[in-house]
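Read the single chain below, which is given as structure tokens and is the form predicted on its own.
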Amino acid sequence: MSTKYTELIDKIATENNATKNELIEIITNHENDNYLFDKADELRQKIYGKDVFLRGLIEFTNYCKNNCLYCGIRMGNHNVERYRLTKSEILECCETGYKLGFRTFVLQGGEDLFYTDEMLCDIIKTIKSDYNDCAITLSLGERSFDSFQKLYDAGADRYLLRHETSNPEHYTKLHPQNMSLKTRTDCLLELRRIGFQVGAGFMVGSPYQTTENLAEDLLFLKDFNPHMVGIGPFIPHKDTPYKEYKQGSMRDTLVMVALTRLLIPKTLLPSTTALGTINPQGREMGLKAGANVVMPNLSPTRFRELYSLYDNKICTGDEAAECRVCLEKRVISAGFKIVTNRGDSKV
């Protein structure tokens, strides 16, 4: 272990800050990850403790207008098979997650025009008025100012919109001419400063990523001081132009969780599904590596597989309970706890 990098790790848990250089090293440096991820789990707990939060994932809809060249569920695939969830079923989710336990729903899905803003305030209230004391997570990708208005006034409580990437360039190397990193910058600042808790994030190992693009993205997301970061690896699917891409590794993605955790810490990581994908041990390593979120699955399971955005995903199978069980026991060979209330940031 070098004393020059552990130096430098305790320089950026003390200040949470640091250089585009000071963060390249530590990423390029392999001798000090375990000093890096037990100083991020040291930050963590002297915040949150050993509590991690329960998110019940609704993944509602699987069309999307978008054609983002990662994306298993892009419209250019014509080999999924496309679904709908409606009221009545988001509903029956919800309730089968409160008996669980669950706190906060994240209703989730590609950019799907036939859910217009009328449907979605409708189910919002809904779901407000049955279980008052939950808060409700919209993970819808972008939309107007006007539109992310009228789904927080009735009743929304936070937004998850992943950046991506904060390099122009490479942005354009992951998505359609028609999208543009400016439209996603400007909708995060929009759900800021409407009163939303919001959420940014980024895949590691996504195609032409530099080592230099994740420094950029850790100090994007230092500047913006988002409530909440979600951190995956890229993986490939199937039916996508990247599909022979490598996948992102283990070892760059809890690198990347951990300093974001020294960077802003008090906000809330995802030790996500991804990275239980690409290692059976990989939401473990994400919870000793800063995070303090995990999200079961409360989709009907005939949907599961449906939802594909990467190839080989975990627990489609599962129920919502056997998803809840397992997670539970997994966080507690972690050496965490699960806690069932709202579990709202405190950034």
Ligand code: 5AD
Contents of the next structure:
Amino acid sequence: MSTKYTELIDKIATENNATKNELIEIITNHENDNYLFDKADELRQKIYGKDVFLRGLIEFTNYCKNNCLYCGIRMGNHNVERYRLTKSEILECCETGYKLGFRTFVLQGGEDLFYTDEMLCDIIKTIKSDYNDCAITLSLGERSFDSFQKLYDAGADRYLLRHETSNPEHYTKLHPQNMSLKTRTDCLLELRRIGFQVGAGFMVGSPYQTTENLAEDLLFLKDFNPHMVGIGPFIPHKDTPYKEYKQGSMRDTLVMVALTRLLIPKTLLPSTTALGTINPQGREMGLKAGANVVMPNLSPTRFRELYSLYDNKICTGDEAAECRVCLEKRVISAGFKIVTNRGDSKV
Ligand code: 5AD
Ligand code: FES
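Having seen the form predicted on its own, could you give me the form predicted together with the named molecule?
Below is the whole assembly, all chains and molecules, this chain first.
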């Protein structure tokens, strides 16, 4: 282990800040990874102890009007059978989830205009009145500011919208021409202004991403200071233009998770399904590198395979209860414990 780097890691952990060059140094030097992961773990434990928060993920539609080049449910993919859950199907997921101890429901979907503001507000209000001790997180992509406001007024608490990459040129390589980083960051700022707890994040190892981009993503997060940060490896999907690109590495993803913990100590950081997909122990390793959230799938089993953002996604054949038990075992084996409160951010 080199002292130069351990000192640098200590400095970042103490100051919760770093320069781009310092971040690049840590990302490119592999020698001190374990030291970095331990520091991140230590910092997380100072704030959240051994607690790991549970979020029940309900993937309620795989229709999407966008054509992001990396994503398996892009509009241009005609090989995917599309589905939408009805209000009562969504409520059934919540009922199952509530019984299993979930106190946050994450409603995630493609950008699907079929669900009007009125429909979504009605669903949100019903969930909030049936389960008033629960938080609702939305992950619906970009919508109008007026729509964000309505969803918040209806009772939604949090909103996840990954920025995907903070470099505008890189952004245009991952997305079609009608999408821009500016629109995305404007949405993030507006969501926060409205009062949502907001999540940003990015993929590690996405096509054309450089080490410099990764450092920029971390600095973007540091500056934006989100309540939540979603980070997972890019995994190619066979029906996308980026099917030939290689997946993001486990090591780089863990380093990004750990550095995010050092830069934004209080943020809520999931150990993602994508991490569990590229390595059977991926989610345990994520927790040990500073993550403190797990998001078991609550979607009805018959639809899970259809929500394939990337190939070989795990958990597509498991019932909600199995995922809940499986994740609890994993959390315990990593040395942590699951807590079943709402788990609001301390940011
Ligand atoms: N590999 C990994 N993550 C992906 N996402 C979309 N497609 C892929 C892929 N091929 C991520 C994006 C999006 C989130 C819901 O899933 O970052 O924001
Ligand atoms: Fe779904 Fe392990 S989390 S089976």
